[in-house]
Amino acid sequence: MEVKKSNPGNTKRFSGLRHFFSGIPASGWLLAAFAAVLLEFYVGDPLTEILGLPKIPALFGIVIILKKPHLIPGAFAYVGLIYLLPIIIVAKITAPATNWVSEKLDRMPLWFSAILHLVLLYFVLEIWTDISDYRLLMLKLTLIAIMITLSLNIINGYMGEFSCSHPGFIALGAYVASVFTVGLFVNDRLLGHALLPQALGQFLFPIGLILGGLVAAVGALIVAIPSFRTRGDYLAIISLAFMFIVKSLIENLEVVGGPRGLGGQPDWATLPTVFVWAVLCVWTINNFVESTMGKALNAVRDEESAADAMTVNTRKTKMIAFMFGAFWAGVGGGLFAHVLRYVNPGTFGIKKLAEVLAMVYFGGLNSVFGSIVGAVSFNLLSEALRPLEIFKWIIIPVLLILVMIYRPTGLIAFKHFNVKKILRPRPGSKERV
């Protein structure tokens, strides 16, 4: 049998490349995106018309490549002047000063930096949606898909089981909070009149969205009562018929539209709300799977029969992981129906399920960080092949299927999300002030 050897060329490059770039912290590079940024905001415009651009290119020059395709080099030369070339020069040449200040940040508590970091984080997100409502709608709808991403990792990842309720747990969270909002604080066709000043309500908006996400948890410990005496397509079979059940109840309920929905919430899912909410679930979910429930989660899935011989109670176990994903699942259904501000039943559906079930398996199953990676690479290639009509239905799932054939568990399965290793500098790091 003739074994290929690999081209030492190529592997001499890609290392010359990691190493090029091995010296620059978390900060290092969240600073040159703020540089980026800052420049597309001050300068885009005129690059726009210098490149012969009809506008700022909303993601990246991917939409304005598709549809006009004479002005691929203006896009390719838009996205080089203020995105690559900015950030790889800036990170580079602050590299000895992000790495001096992350040997500083070293010596402080890790929530401290983990902070630092988050705030510049969203001054970057802040500018670049400035640019843009759309990119500020699609940015808040990506961080709520994190959210849902990583709830249904629980379920379907860390505790190896295969649901199909997260639309309903996600509609019972759009709708509870929805009513909690349009009922108190807007007067309202269906709802009647606002029973309290609506100026009060943007500080109350919170204990709406923990609502939709207790009952979305209730309604998970109503499927997993029956659910946990049976396994594999049984379990599938009886979440995709609650799915079915909350959505066939919400069309039948006149008091909240019916299947005509419900609108009227008001406009109290900012950027900085969904931005603090998303990383609150990232920080929850991920101190979970890492706490003696979460090892006690994967001792469940890997064998349920050693993990009870091991005194682990594996009943309570999966109890408490589904109605925990269902919570999260909750919160993203109530944001997400106030940033949309209308909420319709036909939205929770088999389409809804087969975003969010590609979304989990694409990033990886069991990882964190995978789940992030899923969410935000399956919405940002599905608006930048919206040009594409029907041919997008067509890309993403023959993706997908090859993503199945070639990364069965996902693109980045099985990874601890280590916040300490992405926040400090690198091992080997030689720049120094």
Given for the second form:
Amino acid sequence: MEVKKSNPGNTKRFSGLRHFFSGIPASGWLLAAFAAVLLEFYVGDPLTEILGLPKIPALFGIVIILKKPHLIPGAFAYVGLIYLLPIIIVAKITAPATNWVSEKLDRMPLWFSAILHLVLLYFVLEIWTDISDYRLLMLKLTLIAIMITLSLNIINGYMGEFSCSHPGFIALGAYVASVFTVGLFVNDRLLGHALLPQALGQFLFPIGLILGGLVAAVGALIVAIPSFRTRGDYLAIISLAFMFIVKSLIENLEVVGGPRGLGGQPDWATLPTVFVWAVLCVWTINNFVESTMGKALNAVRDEESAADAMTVNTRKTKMIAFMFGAFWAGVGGGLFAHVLRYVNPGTFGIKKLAEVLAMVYFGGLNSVFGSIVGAVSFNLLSEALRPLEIFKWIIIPVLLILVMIYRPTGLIAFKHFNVKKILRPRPGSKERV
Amino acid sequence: MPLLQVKNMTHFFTGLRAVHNYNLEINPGEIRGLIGPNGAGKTTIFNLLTGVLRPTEGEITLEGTDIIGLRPHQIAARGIGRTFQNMKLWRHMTVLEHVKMAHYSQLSYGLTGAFFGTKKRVRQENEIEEHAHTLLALMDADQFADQKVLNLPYGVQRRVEMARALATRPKILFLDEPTVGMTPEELVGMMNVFRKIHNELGLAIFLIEHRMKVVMEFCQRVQTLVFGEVIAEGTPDEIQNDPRVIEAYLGKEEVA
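What about the form predicted together with the partner chain, after the form predicted alone?
Shown next: the complete complex, the earlier chain at its head.
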């Protein structure tokens, strides 16, 4: 499918740069990012004053560049001095040390090494978001977007069905989790007095999220069962109908506020909570798609009758895919509701669908890595281009169209997400074979 | 007791009689042939026996148990392996993944294993990977294990498909025109594969084939199917000289 176009001039031009960075392991980059965010934490404010910027640029200065062109030099200098230079210097200088560490970790169990890297990543994000609440909110929404994109990729990418029901699953998860927390732990106008002390809620919050996921998974059966008999356009229409059914169901349920929505969710979707759930989601989904049971999805997609003849239970496989995808969409929805602390059914319409589909197809089908890249880049882009107002909705679709023309299956499609390979040490000399 | 027994099987496609009163008995280790002109219903018979279609009338028993109404994957898991006329390989998967996939019914780690990567899963995945390599080596295709199937030459794809069918651990292998479109060298390779399957694994084989050379060499008994009905059955020699078979293939001789 994907023929790699070899462009000798291009690779030559970048080979020097690539070689310069090739000897740095993942731990090195994380350490460097850690240094950069620490630097920003301590000298960010004085530096913005020196450079004449109004405040610390929230998203790498892109917003400032687009809004106030006369501050472009300052923004560039800030990004260069805080991020680019420190990251490159620290990563390069510590490369021998981090390689040594990575080599030691490489011999230990993978989970141990992965957790260490994740803890470091968490602290990088934690310090980065300490600068502004805007960053914190954006990061949480991005992590949730990763979960939702990945869960849709199971159905649309790995199984190759065009399902449009995802906003419905997200809505189910969001509302069930909200009703759980608001109903049990909060004095609410609609759902009555708190039944349990709020202090207990922190610990029971995961149960609410899982409940939301399970309800979404049961809802997924409504789409999964027709998928035994139809594929393609027809299933797309059925799943679209499901989305609208959920939306109008909630609009007509006065108990949860109807079209006005439901608010007052307790602030339990903190950064650590969202981060842990996102990691769990990526971990289980990656486990699943790398197993032979998960690869049965690909077999069903590519040639269903052959899958059947090779003992693959195709109905069970489709059901698992829909329910598993819906589960994580539901959990993502529950977190979404608690990050914004308000949900209304209008959020889960066609616009949400377009956004989720765009992230999946932009990032790449059949690829965990692609979904992460898709969700992060799409979120960053749509935030960073906000000052362009209406032009944002021209630039992003044009980008999408370009990706579809030049890479029809997305930026990073059909790629394995191999954690061991990502975390491996990269001593420069061995790399240059 | 025969391994597979079919009695008076008839199938209608909404009014069109595709198969009529079909009978078959295959014993362990036997090689059976099914020949007939295009559109005679050979592949329909395969689809009926493997559960893709449900016969309108008749009985099918595998090792004495009725298999009508079972879903194709259940029949496959009970011991009928098959290959397809147009191979039906999975375009985005590697050779090794193909052969591993066909072990699906032999995996028992369940969803817990799939989601959380338990020890049981690691063990079972290793086991089937080893078995897959053994089968690929038997088919002379192990050197292609990590390649995408679509990039491979036709003859190799055919052997991969055969390894995939063997991975279901069949008792009978249904081969639907396995040598169609092959070059002479590829044909020789394929015939070696048949010999291996028959001699080393002792499988029963049910073969749809157009090349008389292959049929003559391997099949112990051959049926000729025309318009859904068996018009002749016997040893390859008998079939080849049967006037009804010659008529079906070449048309009636005009007597001057």
